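First comes one chain, alone, set out as structure tokens in the form predicted on its own.
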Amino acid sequence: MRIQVSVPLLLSDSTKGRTKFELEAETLREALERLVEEYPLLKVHLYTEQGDVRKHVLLYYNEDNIAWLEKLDIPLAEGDKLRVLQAVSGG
């Protein structure tokens, strides 16, 4: 299943300069982890050391954000998004 992924510009530099772009996975812990095989300097932003997302990443299968979901093993359906959003603070 093809699901349409957006990442933030800030992050597009490791994603060959694209902020919009298709990822082929049959359940969204593949998309997952087909996001970060096909653009792996993307990994070092959205994931720690340990494999935890960073605190101030977001990730959202489309208007969820994961952290709330129960599991990852979700079937992807036509249509699906996966966006990745940065918290920005400062004062």
Given for the second form:
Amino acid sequence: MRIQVSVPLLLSDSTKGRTKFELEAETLREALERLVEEYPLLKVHLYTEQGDVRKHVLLYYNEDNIAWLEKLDIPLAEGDKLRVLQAVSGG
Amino acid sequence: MGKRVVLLIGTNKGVFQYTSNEERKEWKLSGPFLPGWEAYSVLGDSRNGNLIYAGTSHAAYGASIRVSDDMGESWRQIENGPSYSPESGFALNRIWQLVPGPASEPDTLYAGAEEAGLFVSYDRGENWRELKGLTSHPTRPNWFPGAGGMCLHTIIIDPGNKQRMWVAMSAVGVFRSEDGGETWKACNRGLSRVPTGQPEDEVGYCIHKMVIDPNDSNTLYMQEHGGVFKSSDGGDSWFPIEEGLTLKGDDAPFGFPISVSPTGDLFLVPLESSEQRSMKGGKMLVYSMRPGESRWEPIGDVMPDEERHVSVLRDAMTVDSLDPYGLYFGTTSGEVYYSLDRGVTWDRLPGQFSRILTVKPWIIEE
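Follow the form predicted on its own with the form predicted in complex with the partner chain, if you could.
Let's see the whole complex now, leading with the same chain.
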């Protein structure tokens, strides 16, 4: 399934200069795995050394923060969105 | 053959670059490079072409090293940069220092990190590994972060013995290695201990910046949280060198950077106190101690006609290697000043940045 991915401009030197691109995956879990496989430079910016999503990074699957989801083995539909966002915590 | 003089400026919003010739009268400003990233460390390296390295970080997105081979016009992120293992429990928050390896190893670079740790690359910065002897030191459980984070901000390699090196860390102290960074000894005897709340008295010393004497590898100087100190035995012991630095009450002379010229002139930018951390009375005074002397003198009033209630951070003062040498510093309010007469008279470089984190000279032979 082909989904739409977006990342902040600041991270675009990890994604070949692009802020929007497509990714092929069957489930959300696979999409998250493929994202850092295809763009390994992204991994250090999204995840801690222990593999947790960084405190001020949000990964959104359509309108849901993936941290809210009970499971990641969600079948993807054509046109689903995976967004990397920076948490706004004031300012 | 002439020389191009480059001054790299790392700020909390990108990297900037001044360029001049040996005269250093006219400067051309370029940048911002890597906008949006904070650059706690920069390094211009001419050992293999002309490369600029930047230790970039961001509160949300962590830290990595970026490199440019076209004087900053384009940058590439290092894929196998410094990183801690998942098992270590440590986080790589910032790269505070990037320094070239010994002269005989033109492909070697060292990086100092926050959380405090030391990394080395033997292939021009492409692949890095942690020198784990430091973070596995028996005192490590008692290392405790200061207000600026637990950062390894100073790396000094003995110019006469590449196996001997020193590192300095905020709120932890000085460590020395005699075997190229594999094993380390704490070297903090005589320093002022800061209250970290930890019981281990081998550590808990808040080094702000440390330099090595250009003519004697056993002589080191430091601006510490609790004063200004010198060692004449390679760091085995330290004693205060504070004569001439005005003290208020029981306050120790406070500041962040210390610099030494190729001729042995020492420079400080004292601040009001640990609590206030800005120029005393808004007076931007640079102090110097000349070789062979034992007293600090206020040699340069940088802005005699205006108050500047700002600070200079630990890596934001530097000296170039030309004759006469240039002395430079950047402020927390984003101004860069320089002197070509041993710190006596000063000019301001054009441009205003955000908070200046690091200032590094780079002399390119042309």
